[in-house]
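The chain below stands alone and is given in structure tokens; this is the form predicted on its own.
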Amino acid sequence: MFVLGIQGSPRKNGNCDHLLTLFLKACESHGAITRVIHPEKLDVGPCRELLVCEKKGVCPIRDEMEKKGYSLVKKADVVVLASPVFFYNVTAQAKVFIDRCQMFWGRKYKLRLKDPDGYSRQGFLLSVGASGGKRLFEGVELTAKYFFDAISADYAGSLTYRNVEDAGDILPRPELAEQIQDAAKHLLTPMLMKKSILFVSNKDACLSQMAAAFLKDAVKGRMLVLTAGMDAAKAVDPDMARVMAEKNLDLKYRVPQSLDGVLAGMDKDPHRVIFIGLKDTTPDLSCANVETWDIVTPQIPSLEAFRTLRDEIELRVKTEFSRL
């Protein structure tokens, strides 16, 4: 499980960073695996409007935005939005990480691709404001549910506190470590009890990407569907990206994952482990349910060689999962 935070706040040590950590090792505790981005840290620049997102689905402002941020936002299952209020609304320093995910938007909304994992990723704000308003967090969870709309993820609700303004105010509130808690159990519980299945490929770049994002389309988060490599690939291969998304499923920015790094990640042993092109390579697990699927990638790759591999292993994943 991994859950991703976003440090909207510029001041270091400042509540929304106490509060983030605080969670973030909640999320631990239930056997999460937790990473921080800081947008102030990063060379991203805001939005320009180009619209290239709209109708090719990539940004073509070429920062760290790229490499460091998209990525990491289709890795997590869980997203986590931390930014104190300025003006009613989240930080500059989040917004402009925020405007530069209107890709995801175009992708979505513009281009009709569905991200196989937006079934079950989960979307939740922590947030923290000077002054005692009403209407305070208002603007800020109007632009936080937009957001996790836009990259296909839930809104799953947040934690908001006023009169917070001096570095550690938030810190003697005696309620603060229950209700971190009782929102990570929230978020996490459901995902943990989810029966598990593994695809493992040679590079977790083709095949193993391919069955899981069928069979997470077929059966829309009730199950955790993973993918590994036994030599993984730095990136899922462009093609299959490509003949994916004429199936509209949207692979791009998937980042191929090691099996001895997915297994680390997992609190308890897959429920069912299918081994993908693998035939006599397919190391020993300790899980009960394990198979190989006599697939392999064509010798001399081409879009119509990866359309004829693409529909059959969807007829294969139709076949294997037609009664759940």
Ligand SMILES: Cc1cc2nc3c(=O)[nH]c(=O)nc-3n(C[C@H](O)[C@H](O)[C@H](O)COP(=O)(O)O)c2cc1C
The other form holds:
Amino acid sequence: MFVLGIQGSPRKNGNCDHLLTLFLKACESHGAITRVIHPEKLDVGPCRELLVCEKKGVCPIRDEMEKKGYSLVKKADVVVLASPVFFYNVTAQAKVFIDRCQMFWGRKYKLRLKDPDGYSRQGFLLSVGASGGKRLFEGVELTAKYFFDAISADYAGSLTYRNVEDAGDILPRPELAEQIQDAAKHLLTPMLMKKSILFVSNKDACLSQMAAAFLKDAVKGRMLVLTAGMDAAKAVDPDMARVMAEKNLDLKYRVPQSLDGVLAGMDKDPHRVIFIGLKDTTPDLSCANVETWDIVTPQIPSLEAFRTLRDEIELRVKTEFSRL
Ligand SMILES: Cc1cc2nc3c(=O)[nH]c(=O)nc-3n(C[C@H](O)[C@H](O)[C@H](O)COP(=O)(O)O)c2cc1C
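For comparison with the form predicted on its own, provide the form predicted together with the named molecule.
And the full complex, kicking off with our chain again.
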């Protein structure tokens, strides 16, 4: 389970900083691996409304968003947005990051691509404000909801606190620890209860990525479907992403992890592991159900070869999991 926090406050050791740290610690106590993005510290500029994302599905602005933003959002099972209220909305720092996620909006709504992880990804909001008005969090909540929708995450809820002004004001609240523990438990427990299946293939993990995407699309979040390469890949194979986009499945930016990395992020062994195209080189795993799919990969990779592989894998997934 990977939980990504976006710390939108520019204030170090401020209220959102504390809230997010406590929330992520609670997630870690349930076995999650966590990471925090500080938009303030990233070299990420605002959206310039070039609209390239709506036509081509990519952002032409060359900064740190691609490597330190998009791929982490795509990897996340849970995205936690933490921002204080600044003029009845999120901070400018958080908003820059959110606006640049218009790229995901373009892929989803203009190019009609479906993120296979969108069936299970969750979004959660943490916010504070100095005043006490009834409508204090309306702007922040609306922005968070539409941000989560763009990144294909379901809005799972929020913890918001009024009358919080000076750094650290949030900490003495007696209700805080219990509310955070409850929210993290409520968010993660259903995910941890799911049956899990892990696909593993060779470097770049193209075969396992494709199989996992077809299965995720079929089970619609009812199972935890994971994918790994024998080694960590540096980037998504563009040809693989392209042939999967022809099936309306969006795998761009979803960089595959290594087998060791995926297993380290799980609190228990996967229920089933399927090695694809690794006939003689499968490692020994302690998991109960390990099997292999003998899919022959072409010597010379080409788009046409990828399409054939994709169709073969799609058929195999449909056949093997027809009862799901
Ligand atoms: C530029 C700016 C705008 C703010 N706007 C609001 C506001 O509209 N409503 C409100 O209740 N508090 C407002 N605040 C107060 C902050 O929300 C509050 O101090 C909060 O605790 C800061 O959180 P942090 O410590 O995580 O940065 C504003 C503060 C700043 C600096």
